[in-house]
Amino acid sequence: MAHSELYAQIDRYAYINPFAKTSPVTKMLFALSALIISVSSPSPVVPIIVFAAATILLLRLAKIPVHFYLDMLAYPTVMLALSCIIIALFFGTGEPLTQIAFPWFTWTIFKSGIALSVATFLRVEGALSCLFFLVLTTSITDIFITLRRARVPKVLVEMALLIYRYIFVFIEVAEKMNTAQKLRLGHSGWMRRIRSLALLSGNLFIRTLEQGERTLTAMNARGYDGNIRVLEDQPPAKKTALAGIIIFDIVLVLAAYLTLNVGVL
């Protein structure tokens, strides 16, 4: 999928999924509580439970297509895997797993480094599934309305809203500029690729400033007075759903405690 289509697809699924009319407070409470427990759990079992639960909710109940979910997971998972490989190979103390002798030094791979890398991978994957659950089932407008009601500073909420929107705008602009460079043989050699990348970066910065000025002008023309106003029509949170989330979080905490001594190696 092209990056320029990602914003439209995320928004589309956020508005048409079966959870779209559910209270955003409920979805945010589930996602944030599970995310916090996942990243703070010393046990590798809890992140696996969180990932499985969020994935089942997305694919079976929210009806998000499997290929789209996997596309969203692909890039962060690859970057995470590379980071974890570095952790496994170059970090750790204590009992060594193996040692590789070189003429000028001995490279030691520790069991604790392997365990740390696997635990980090599982924790972040669990957190990613929670984040994608929230993004794909809740519109960005509902998220920011909920943050505003939670007394998050207004300037932070509005800046986050604009940043989120224009991340995808500039990705689309960058893709168009990159395509234009390819058509003009701007990537026909390494030196040309480096020069094309430098030109793209510089022009994208200029486009960013221009787009910011045009956005502010358009907002002022529409009566912008420092507040971004949207229709705040959200369903209330159901007590049964909140109780279910609390029970799920308690189960996760108990699972973390009971599997405290479960290790990767």
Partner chain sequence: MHIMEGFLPHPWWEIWFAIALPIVAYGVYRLSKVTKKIPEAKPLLALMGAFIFVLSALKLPSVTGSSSHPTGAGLAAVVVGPGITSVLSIIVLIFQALLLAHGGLTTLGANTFSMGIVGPFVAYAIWIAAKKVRLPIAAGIFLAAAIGDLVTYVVTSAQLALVFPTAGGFFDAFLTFGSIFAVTQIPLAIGEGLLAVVLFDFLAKYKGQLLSAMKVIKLPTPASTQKEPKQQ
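On a predicted model such as this, the values are computed, not experimentally measured, just so you know. Think of the rigid core as the biggest set of C-alphas that the two forms share within 1.5 Å after superposition. Residue numbers count along the first chain shown, from 1. What changes on going to the form predicted together with the partner chain:
The Cα shift for P42 between these two forms, taken after rigid core superposition, is smaller than 2 angstroms. In the core-superposed comparison between these two forms, R214 has its Cα shifted by at least 2 Å. A movement of the C-alpha atom of V118 falling short of 2 angstroms is seen between these two forms when the two forms are aligned on their rigid core.
Now that we've seen the form predicted on its own, could you pull up the form predicted together with the partner chain?
A single chain, with no partners or molecules, comes next.
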């Protein structure tokens, strides 16, 4: 499973990058506030500023290798570009930009469609950079512990941490079973492959469940009360960093306000 490598990589950077030991509150505040302002701003300028800021922070200060960052961006960007081309060519209303007559219908490309498409492209890229900043600098455990402190229901955080663990168990069990099937010639021929796949999916489910039940028994034996306790050794948020983020956000809001009338076309 190719995906498992990607998470493993993202997870690794979340733990080893130079920001790993700074307060998760600071990092989450930066990423989420920039994300919300950038997505809500109608102007195309704000997402560009946000994209630049998050990318510079990630590459310069968090020392994420450029090629890894580009790899992460590549797939969503290609899909986004295709979607935006479709939007530009087929969507929109109002003033037409050009009309192409076909024998059976007239194909109209609208100005508003192209404006919509470019604005969408920039908005998504800005948002993606914030999202990547958050995941590449902050581990999932830190994010959920911060949420628990912010009074998100405990049962939800508990379930999230269990699911997070289970995803890896699921993939590990699947990989082991797949290897075992390959070794026993379970993939020689099309019919056998189908049969192996059916056996794998059914057994994968039960095996993962049983592994989980054993884990729960072990946790109960150690006094599990529905609270997953982890070492919370993150430093408190630095006042200067928080002030910096607030100033950055104010600049973004001002930029959004000043460039309100900057259209794409």
